[in-house]
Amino acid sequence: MVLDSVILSRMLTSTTLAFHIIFATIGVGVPVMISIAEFMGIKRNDPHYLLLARRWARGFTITVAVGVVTGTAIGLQLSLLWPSFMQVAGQVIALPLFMETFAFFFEAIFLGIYLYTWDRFKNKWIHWLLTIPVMIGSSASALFITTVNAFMNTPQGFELENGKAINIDPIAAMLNPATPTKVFHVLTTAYLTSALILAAITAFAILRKKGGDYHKKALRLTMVSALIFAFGSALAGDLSAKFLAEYQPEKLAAAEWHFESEENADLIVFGTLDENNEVHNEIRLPGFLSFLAGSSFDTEVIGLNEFPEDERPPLWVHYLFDLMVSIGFYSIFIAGAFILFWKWKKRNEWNKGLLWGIVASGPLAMLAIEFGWIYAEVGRQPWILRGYMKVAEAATKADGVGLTFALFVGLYILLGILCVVVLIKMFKNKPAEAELEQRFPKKAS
């Protein structure tokens, strides 16, 4: 591989997105969990849930701060690393980029009010109501930026004449065919991943013998939420597959190593490819790819051989797709098992095996997010704007991208370390039980 400006630009953008998506996902999902916890606390007059909301909100501010830095880096890199793309598409996607910024400030304003008005209202429901604009702002931010990515996959709302976009309709560009399924998938998986990360932290505390009623209530709340969001994510994934079959058949075909167009197409899970693109060692589910693509075993699925070789995505995305889906099923399994053991009195939901499974679910869920986004981006290759502009045409020709890449990697390592250290010290120096005793001395248990 020659490290030219195109490869280096891809490496830098990929690194930035891979780091940013961690904080973006938490930024979308945790406000929902905070709102649920505070609602439960007020409804049941339970200090444990109120403290959950307070502590989650406190940690959330740290991740928001890091997300601001990485999000700013993405905006900067769009212009510096992909000038040809921005020259063509910049005016078309300007509206959702502006609206994403507006949604973030909307969220930030109400988050600040929320944080500084604890115990300021006699009616506790007024404080809880402040979580609603925070949730709206965070989810709207994800919605608007996802429409930009959706536009890159199914561009519309403009005409290209002599390398310039004319007759621009920004609303049509935002409401492109990829938007509904992409937004649905992004939101549900962000909610699921946040619930599982919080559950993993709680389960780990219980395993370390540091968990009381506070942690047990937290784990039950997060696992019930995770199961609900997991089913939502599964539905979003099903709809996304049907979208791909209709609008981006080459991406679905690459993900499933499907080379010949046919009805009753098999779903291939894992496996290996030889030099002739023959599949070996796979788990084959007869007819299920057709069913996934069109809810019928008779659905014809377009094969990869229908497309020019230079317009086919890399075939290794198959493994990303399979890993993402496998982790999704694992999320349903682990959340369902915990709830089953909880409700089935003869079983113990606090057994170590199950708790370690929950601990694993947090990092695995975030890995699924990473795998999903890599698949979404690499699966669009070689296009940056599908059907209009290839990645190689869009990248900068300037020197110095390698140095910039090294500097940004150093920044992300520093930010990651600082974020982890601050979060650990924030909660280690003030354990939940001590804070519960301090804030609710009569109700602490």
Given for the second form:
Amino acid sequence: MVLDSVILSRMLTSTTLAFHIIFATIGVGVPVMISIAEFMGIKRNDPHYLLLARRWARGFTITVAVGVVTGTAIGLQLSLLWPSFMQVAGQVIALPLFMETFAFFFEAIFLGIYLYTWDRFKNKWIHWLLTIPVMIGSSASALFITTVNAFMNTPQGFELENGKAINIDPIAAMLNPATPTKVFHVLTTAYLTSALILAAITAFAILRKKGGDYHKKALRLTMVSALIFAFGSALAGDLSAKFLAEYQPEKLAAAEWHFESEENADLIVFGTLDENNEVHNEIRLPGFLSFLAGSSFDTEVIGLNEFPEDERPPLWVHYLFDLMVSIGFYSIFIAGAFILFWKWKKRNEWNKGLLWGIVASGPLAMLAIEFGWIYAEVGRQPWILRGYMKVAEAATKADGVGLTFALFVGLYILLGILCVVVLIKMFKNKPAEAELEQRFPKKAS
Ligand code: HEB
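Now that the form predicted alone has been shown, please provide the structure of the form predicted together with heme B/C.
Shown next: the complete complex, the earlier chain at its head.
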């Protein structure tokens, strides 16, 4: 099989995004967890929480560094691999792209000050205050870049004349109909995933018998945060589905294998599809697709048959959607169970099964991020700019994308390994309990 430049460009872009999103998600969520931990530490005058903030911040710097490299790769690839897209859309999305960079610098400056001023202020709250611009910076860069993705789904704020964008209104382009739900869902799931990753690392340490009070407090803090963010993510996901039903019905219909427009449409969970588009072996929740789409069983949900065949997204996104939603419910379940066991004194929240369940929740949440994005991107196919330009028209015609692909994959493998090795080294040589003794010799018990 000969791979043409469209396929190769898509492979390179999706690999880069799939790798970058891991670090971007951590980059958006972990500052929030650092801020919460330091807040608790100062408020309760508890060195355990302060140490948590310190150690999380230290690990965070490594993931930020990798995120910068992969983020730069995306910027490069956008104009190199998708020249026709950038020619049309480049001017429209220049503002949010610039704002994202600005937000990143804003975050980086305050992160630098934060890292170098531990114990420098008499009033500890001043140091904590520095976490606020860091959080604002990282969440704002997610916000700006998500408006660009939203724009690709529901473009507005320009007119197309002879293949050129005219009458450009960048603010209207940023505030397109997809923006509110996407930004809400992206932020809540990044916070959720970061809380669960930190919880998973902590639960693993406890299972390896390293757990003292430090780890117990860390797990309680991350689990309570995770439960709150999980509810937020579910609410945002529900609103996203309602957005799709109204503005991008083919994407929702593809996720739900929904062919005929109808009221009281069933929600299809998992199952298989045969050549005649008949669904088998599914779990069927009667009327629930209508409910998801419009909060009422009478809502009419538009089916795929209303769209010409070459404008329907691939149907395998159904599984990604179902897996993402299942992981969402799993995270509510696991965090809920831990908190219930902890508050309800007869139960032991440190039992092995539960701890392993928490260990699993971290990688699962990251998978849900990947599934969610693949669903959102593949579900937009065949469009790169829905209604205006197809992916196939946007790709570069240049040769050599294959070699570039191989080089970048090599770079990501190297970066991934380096990141893990550095993180393990960083924390292995300095276990939490030892660091506590050293930093707070009197208070540590
Ligand atoms: Fe999700 C996407 C829903 C969970 C992550 N989500 C998405 C979508 C929807 C949904 C509808 C599409 C949108 C558009 O495209 O616009 N989700 C949902 C639901 C749920 C969920 C209903 C249940 C609760 N997710 C989830 C989780 C996670 C996620 C859990 C993680 C962690 N998603 C996601 C992402 C995405 C999605 C990342 C991509 C972005 C957007 O928003 O789009």
